[in-house]
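Listed next as structure tokens is one chain, alone, in the form predicted alone.
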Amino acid sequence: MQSTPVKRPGMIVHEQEPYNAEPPRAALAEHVITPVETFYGRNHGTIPRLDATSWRLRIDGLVEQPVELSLDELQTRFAHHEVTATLQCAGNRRAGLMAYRDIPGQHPWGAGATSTAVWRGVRLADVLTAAGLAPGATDIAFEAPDIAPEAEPTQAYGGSIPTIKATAPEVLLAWEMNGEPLSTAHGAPVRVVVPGFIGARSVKWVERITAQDRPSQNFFQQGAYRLLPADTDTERIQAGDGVALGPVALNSEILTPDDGEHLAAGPVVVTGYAFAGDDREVVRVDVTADGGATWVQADLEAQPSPWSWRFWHTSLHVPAGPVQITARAWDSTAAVQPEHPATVWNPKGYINNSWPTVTVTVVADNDLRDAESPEGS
């Protein structure tokens, strides 16, 4: 059975089944906390519809006492916590890599495969403590019931994170998103939220958590979501090749104006987001409209939490005609985004964190009206 989430009009749908879609970039600019109907959707199989009353979460593996919890037990046995966190798909901005060199078989995600929400639930650390986490547990694995046909062999979705991250206070087992119960599309009744890590590790519809002495052997830990060298022979990839993706790389995007937009002469207001994963902070964003001859330091807006993106804005004076606007972000380790997609291109199209650019055309008011009218199109 197909399961299409309720989303705002104008979503860019890359695939209907399984559902994969992102909002247009201007829609992301409207809210620091992304509304549920605007939040991107990334799925590898049909969205499962679970009965909250019969749902159970099993915690096993390297623990003193395996535990099985109902939703009611999860909500009543442990203290509740709230975290504002950005989730970003590892394929976010893949279209920029594909423009440089084709990546067959992958969705051309734009700038919208990233969104921010307020998540509420219990700390994963508290649940692991209740089960008696063993000292030898190096990794915490998650399993969900959604079947992923692309996996080899076909299997349910899963993955893992290091125990040191799993026991950090920001990692939640969440049942609430933006003050409302999780929707089916976003992982109801309970999902994992791993702030600062790629979205693939925030497993939806979680049903089993296993403490173990190695990373998950699931396809999406050992096969997918791994960074491969640019010269990899994709016909000979084996499980475990490349680097498993975890913390999000420093990234940014221009949200307004949109690429290809015609703008009236005068100051051009440029807005966007920047995001530094794990425990890093965005400290600076620069913007140029003259190919890097000069840079303007953008104003950074208040950050909802240490685990969220940071909006930024600035105003540029640009000449008439086609203009390319480029941004770059810096984080608290003094790292800066790489300049060009060529430096980060890889066969799966992951982690495009090169400088974002949009090309706009600045015209006189009369020319702008002509460009926007049906007769002038």
Given for the second form:
There are 2 protein chains.
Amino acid sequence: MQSTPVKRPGMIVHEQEPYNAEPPRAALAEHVITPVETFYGRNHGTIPRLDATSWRLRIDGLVEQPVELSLDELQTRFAHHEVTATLQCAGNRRAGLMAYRDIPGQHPWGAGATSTAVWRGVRLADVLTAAGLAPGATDIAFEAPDIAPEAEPTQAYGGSIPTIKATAPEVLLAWEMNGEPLSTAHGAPVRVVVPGFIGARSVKWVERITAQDRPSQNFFQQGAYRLLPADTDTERIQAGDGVALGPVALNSEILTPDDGEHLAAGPVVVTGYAFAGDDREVVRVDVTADGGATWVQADLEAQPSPWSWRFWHTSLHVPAGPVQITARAWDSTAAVQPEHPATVWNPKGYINNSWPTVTVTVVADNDLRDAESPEGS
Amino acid sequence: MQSTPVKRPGMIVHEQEPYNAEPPRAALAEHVITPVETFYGRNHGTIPRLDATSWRLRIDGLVEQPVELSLDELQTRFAHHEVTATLQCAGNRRAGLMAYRDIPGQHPWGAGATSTAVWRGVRLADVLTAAGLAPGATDIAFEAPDIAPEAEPTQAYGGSIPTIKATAPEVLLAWEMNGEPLSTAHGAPVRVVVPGFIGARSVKWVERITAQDRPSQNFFQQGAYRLLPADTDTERIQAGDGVALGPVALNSEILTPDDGEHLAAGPVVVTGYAFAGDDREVVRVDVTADGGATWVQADLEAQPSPWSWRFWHTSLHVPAGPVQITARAWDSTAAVQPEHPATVWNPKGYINNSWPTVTVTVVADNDLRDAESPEGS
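Could you give the coordinates for the form predicted together with another copy of the chain, as opposed to the form predicted alone above?
What follows is the entire complex, opening with the chain shown before.
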């Protein structure tokens, strides 16, 4: 196992080691299926380079018969399935919370700690059936070999999902991403893909799957990725405090124009994504450029799959000068995103699903020409 | 078929014919399983009194073999199941939207257009299996005999749910409510119970179930119970506009103290309910009595079932004088209710899940004694 140098041009790198990076808004906006080189990377430890030929997956715990599978066995013993799914880091859009109130020691993720890919592999359900789930197996835990120095105590990365989700047809053990073999950075040889759940549960480089009668006791299930009340004394957090995050809350972002962009006069094309986890669907996105006095319903683009985000776009007439553009999405339960970061703020900065905003400046034609051609015309 | 006079003491009656009534907050707060006589009633037509011996249930449409069942056949051919489920009208809490901006012609439902009961019957899934669902049966439609004058054109009440929900184990054809035979007012001899979906889909007095390749074309699926944008021209609504409501959005209410109540000085006990439909769970409720400067986490009571609301309570120190108490709930996706009725407002006044508030007046001890004993002491 050794570190893999990661070089991805055009990414916003929050940390080089462990590697944590997201694409800029404009890059994310280009493709509804995110290219592998643009897909965000969220790691808690050094990226492990595993040898696919010696890699084994162990399935144990509350099962009738523990199973150990090589990659070849995994690929030949079970039917192959494909799912187009959005992964979204629980820390996505944290920067918006930090602007309201600082969150020390956490990456200031922008709009891009989320991406969508076509995943191919076998159903976790089929593998669990082969091992035979025993009664009382309420949770399925995953373990990987990447050591996370931030964990208390230091330990390899892990997490779990409820058995009812683990046995749903959309959950895969995947070795392919967008038609290519999974890259080392994204979990080769095999990763878990849990569509509709926070990205943290889609454990990369998975080596062990344990059926058990409680959630994983791993730090990243019990100590991190939990929603804590805003007034939590962060010096006194105990394992198990707050609520473990799983299904993703309704969320959205504006991808173009970019925050801070200067635009020519005329209609402004606004684009973005919206996503609702698990069995919820995005049904509507509103956009305003006048502080909410009027809202325009955006056009929703086709959703590649029930497990993916939905791109949207609209065109707004915006007066010259600086203007704030704000969006908000509704899901199929008729829920709408909460308005303020203040409502959502929490000590670890997870699940910022308050209304996204960008501030742009619309420049009168002459001014823009002047700006582009400093010599004047 | 004839009208049944309804007499329920202590209910807030919005309309006598068709009968529409909800319990006051205090009555709802008394029992986590709502007594039958306290359970809200929402009707679009005259309550039909059906003869249980001649009643038949027809299952047809995209099925291998249409089936007709008597009550006796329904009760003897299929296994019995019990589900504790909250039903919640899509118009619950509409009064809060109307206070922001009027909604003519709609009942001003308060906190009580929702109740919880123990339902007993057979699984809709088992009955559909007996008929044999044909490929392409994406939706399951229900028809009842109660004629709704408000429908355009006038028609019997109906609606539908996706097949994926209709075949889930929690969906029942029920003839029993809280251990008693279903009353005429609540759908005797048999009603549909769709836990986690808006009450409108739990069709009472069901007589026909049709498997089809599209949602019900009934007025109450295509013309009502749809979420429309706030700026909709209500003179020009077409069937199919907006979004059909199904799974219930996260919501909550304060049940005690009542809005407008005068309270003695000392800690104020605040209680209420919170509910999230479908597979979401209520994980947290916050309460504030100082306009959001500080929030207290309420104690969550045991949830009678995954398909029921959750009662909560807390105790607050409140200064003398008038004070607004506000609550907000979180669900298992880390979603929180939106703050303002303005965000949620829609032309039909559905799904008001903005933060609930009550205004109470805390009276200094002497003042309260004076108020209770007008002669003085």
